[in-house]
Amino acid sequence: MTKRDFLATDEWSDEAILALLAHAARLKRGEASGSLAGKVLAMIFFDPSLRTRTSFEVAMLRHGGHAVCLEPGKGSWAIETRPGAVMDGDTVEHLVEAARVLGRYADALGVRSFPRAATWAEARRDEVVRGFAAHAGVPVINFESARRHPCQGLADALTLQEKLGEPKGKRFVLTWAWHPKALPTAVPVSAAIDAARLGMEVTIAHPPGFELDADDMAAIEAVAARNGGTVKVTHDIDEAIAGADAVYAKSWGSLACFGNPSAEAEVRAPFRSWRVDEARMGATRGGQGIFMHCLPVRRNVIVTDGVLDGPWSVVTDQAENRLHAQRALLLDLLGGLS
């Protein structure tokens, strides 16, 4: 059988990803089970998780199998991850032999590893993730790399499809927002990708100077034109939102000053507007749009109070939603679905 890796919603076919969707529902409303009795799913962070962490470890649970958690460092070994290191500092692990190892002891692996290279061309080829995918024999999920977070990207269009019924042809806005630090494009990229999944009017907002990586806006693009949306892109956050049916605000460094955090942060200083606030969800369809966001967000910063306890938000759906994408993946990665 061939090993089928989660590392991209884009690198699998549209008809999978919306019977992922479809089995979630399912499994979400009570109308479909499966069992993962004696499967173990090995989990590495190398960065914070909460619910990333918690929603796999019940999903296992809910299905009879098992989760371990492993936080390189803290409580294992810390891992090298560099290909060709010459391993004379404080690492004495190398991810090839925890790839394989770890391989050998459960059925599959997560991986969550933001970046850490010292410039774009270099983060952007997701080294840690892709090479426990390439070492270890079993299915490897990525739970966030520098470029994707297929698993919250499930989530939002699990969100969508339940708040917005059908949501082919509505508007879906993706907005920058200010943020103290320079943050991954995983969630923006993927949250685009999985909107354009299902044929929805994407509007990506962002100031001159961040823009997303070209390939992965040609990513968008293309999964756009398979399935009757559209991309655009404006760096007016008030004309992106006027009409919206779904509000994505999620922050992001600029990739033409990565790794050069002084200088994005001069970048970034100008841009500190660029926040959801109840005048700006009033102008969205009906003033009834969705608010969304992956979580954790920084209350009065990314978006307001009155937005987050307000009628427009949808995050704790969205976080929830987490843990029944992750059902039907595992199901369906490991064979347990029914």
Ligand code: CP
The other form holds:
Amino acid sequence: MTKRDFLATDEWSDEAILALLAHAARLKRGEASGSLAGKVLAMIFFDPSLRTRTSFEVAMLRHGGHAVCLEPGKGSWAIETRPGAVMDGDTVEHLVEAARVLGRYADALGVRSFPRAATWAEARRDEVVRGFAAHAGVPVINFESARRHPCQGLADALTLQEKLGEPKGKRFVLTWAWHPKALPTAVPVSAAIDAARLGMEVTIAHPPGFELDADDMAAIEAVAARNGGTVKVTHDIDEAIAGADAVYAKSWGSLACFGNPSAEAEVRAPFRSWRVDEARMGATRGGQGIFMHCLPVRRNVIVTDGVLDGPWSVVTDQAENRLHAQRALLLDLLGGLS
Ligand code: CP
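Would you mind giving the form predicted in complex with this ligand, to go alongside the form predicted alone above?
Shown next: the complete complex, the earlier chain at its head.
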């Protein structure tokens, strides 16, 4: 039987994702259970994490399994990820052996690897997480790569279902926000895909020069078209937020300047006012739209204290939903659903 990886939600069918979300909601309410007894998840973090690491470890523990965490270069060997590399530098173990060996020890692998390539053309191939998937022999879960953060997308969709009742036809606004560094596009793309899958009217607001990858936009539009949603792009944050049911703030770097931080910072500099504050949330539908962010978030840069600590914010529930969505995912992938 072919193994199933979870590398991008848009690589799974709408039916499979909607079933996962329904199961996650039942698990959260205590109406379903399942066993991962004796199962092991090996987690490989090339980059830091609070939520992904902890929620996967807790999910395994809650269902009787175990998670092992590796941080290459910190207590485990530095891993070479480039295919065909002549390994006469600092890396002592190749991704191919690491994936094959970990696949013999564990029932599933999770891999976090942010973009490191010099160009977007290279980074967009997500070669690290896809390399582990090619060589592990067991299911691989994308813990966030250059292109996708599918577990975050699941939790975002679960939160939209919980908070909005029936999200279909409601307005989901993904707004770019200023941040001191160029961040990956994985979270905004994944959030938009999963909001579109719920049949929402998706508006993506960003300054000129911050266009998402054309294939990723096509993926969002394809999911929307299948599910009765719509997708619109604007360069006006206030026009976007007016009347929104959900405002999801996220920064991302200009792909046109990928690999050139000083040029990218110059493109970003004029847009410091792209920040979500109380006045902007007051302009949402009835002043009662929800505020979403994947976390970690820089307070008073991306969003004000008043929004995060006010009635609009659902960011803690959103983070909690990582746990329930991933419980459903692990039980599905590892055959423990009951
Ligand atoms: N949202 C998210 O993935 O959080 P971490 O980076 O802390 O895992």
